[in-house]
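Let's start with one chain on its own, the form predicted alone, as structure tokens.
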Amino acid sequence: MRTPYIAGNWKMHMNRADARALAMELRDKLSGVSPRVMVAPPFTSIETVATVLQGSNIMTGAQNMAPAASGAHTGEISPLMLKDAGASVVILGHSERRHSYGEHDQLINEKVHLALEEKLEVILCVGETLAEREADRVAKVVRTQLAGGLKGVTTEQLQNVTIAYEPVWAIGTGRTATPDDADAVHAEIRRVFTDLYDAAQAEKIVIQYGGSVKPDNVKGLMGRDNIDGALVGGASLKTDSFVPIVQFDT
């Protein structure tokens, strides 16, 4: 049985004081849920929110890192400033990254390989656009980022890993996949783990959803078989919103 799991990607919201207030307010709220919870601040508020999650439910995360333990990488952040930071997992991939940034498969997967050598989570962001999902290439475009972002990446080393499908087109526009559409990437996921590894994998493997997840249909997306948490943009940066996400169940 997969334990679902719910995220917030506070992206570049929020200086330190605002950061710390939120993360008292969901320290406090969603203290004993079922759920594994994370929240990834910006990379200045890192440690002001580890600080107020140390022993709590919550994980704190980054929302991205270099390819690099240290060096000359100006303007750059290690995945070793991160955990000293007091981050335990990473999110890579993410489409803002791949297509403002132009990050791409190949360096997304050495960020992958070196967070799990240092012991970090790593969140793998895959995800089309809407001019590839017209085309009918979604699937096509799913399967060429898992394989290459998991490029030599160990059955072992899975564990470490979660997969968020995150549509482009729904990101931050309001939009969101319907359950079904949704669930049918997902499932398509399964199957290429299950090329990539065995059916076992494709079973075990935890698959959020993201792009404008908000209280009023996280719970139909939930309701899937394929869905197992959400990586939330927008609906995580105020409790009113980001607790009843975690909630659905209840």
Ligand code: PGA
Contents of the next structure:
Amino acid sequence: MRTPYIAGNWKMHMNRADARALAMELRDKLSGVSPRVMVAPPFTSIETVATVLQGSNIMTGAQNMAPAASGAHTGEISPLMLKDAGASVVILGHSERRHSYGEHDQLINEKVHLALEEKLEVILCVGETLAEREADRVAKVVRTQLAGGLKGVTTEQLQNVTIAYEPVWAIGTGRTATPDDADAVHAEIRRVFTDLYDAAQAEKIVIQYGGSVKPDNVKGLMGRDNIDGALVGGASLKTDSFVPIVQFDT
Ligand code: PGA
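Could I see the form predicted in complex with the named molecule next, after the form predicted alone?
Then the entire complex follows, led off by the chain already shown.
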């Protein structure tokens, strides 16, 4: 049985005061819910949010990290710093990192390894662009991103990995993949896991869907066999929308 897992990606929003206020509301309103819940504030608010959420059922995450533990990496943040600030999870390979900042599978793979070595949980994002979808290349793109991002990751390490399928054309656009479309790609991702690992790992791996998840479409998505959670951007910035998404099954 896979436990549902809902994560909020706050992207480049929220100063520390706003982040503290939102974290306090979420802590109170989501106390005792059954899905796993994580929120990923910007780096500058991680400590603030982690302090509020300490001892609660909500994990604090980061949206990215450097592929190095320390050293001369101007402008970067290391996994040790993330842990020191209170994060226990890191989102890696988000499409905004891939497409706006040129991150490629090899770099993402280095980050995945370092995060897992440092005992951070990883959410590894994969997903195709509109042009790739229209060219019928979804399966190939997702397979390449998974094989590249997970290269050398052991079965044991996989216990700390979640996959987020986020079609680029659905992120922040209000266009959601239909539950059928998303479920088909999630099923493909399980086939890739069977090939890269084995059937047991394919059955176990938690796969979130991301891309314009809202209170009114979450139920349809979560009702599908292969969809185990959501990585939520815009709708994670307000309790009015994030709380009902987390409580999709009530
Ligand atoms: P969105 O973002 O929910 O605003 O589409 C999702 C994401 O980028 O993780």
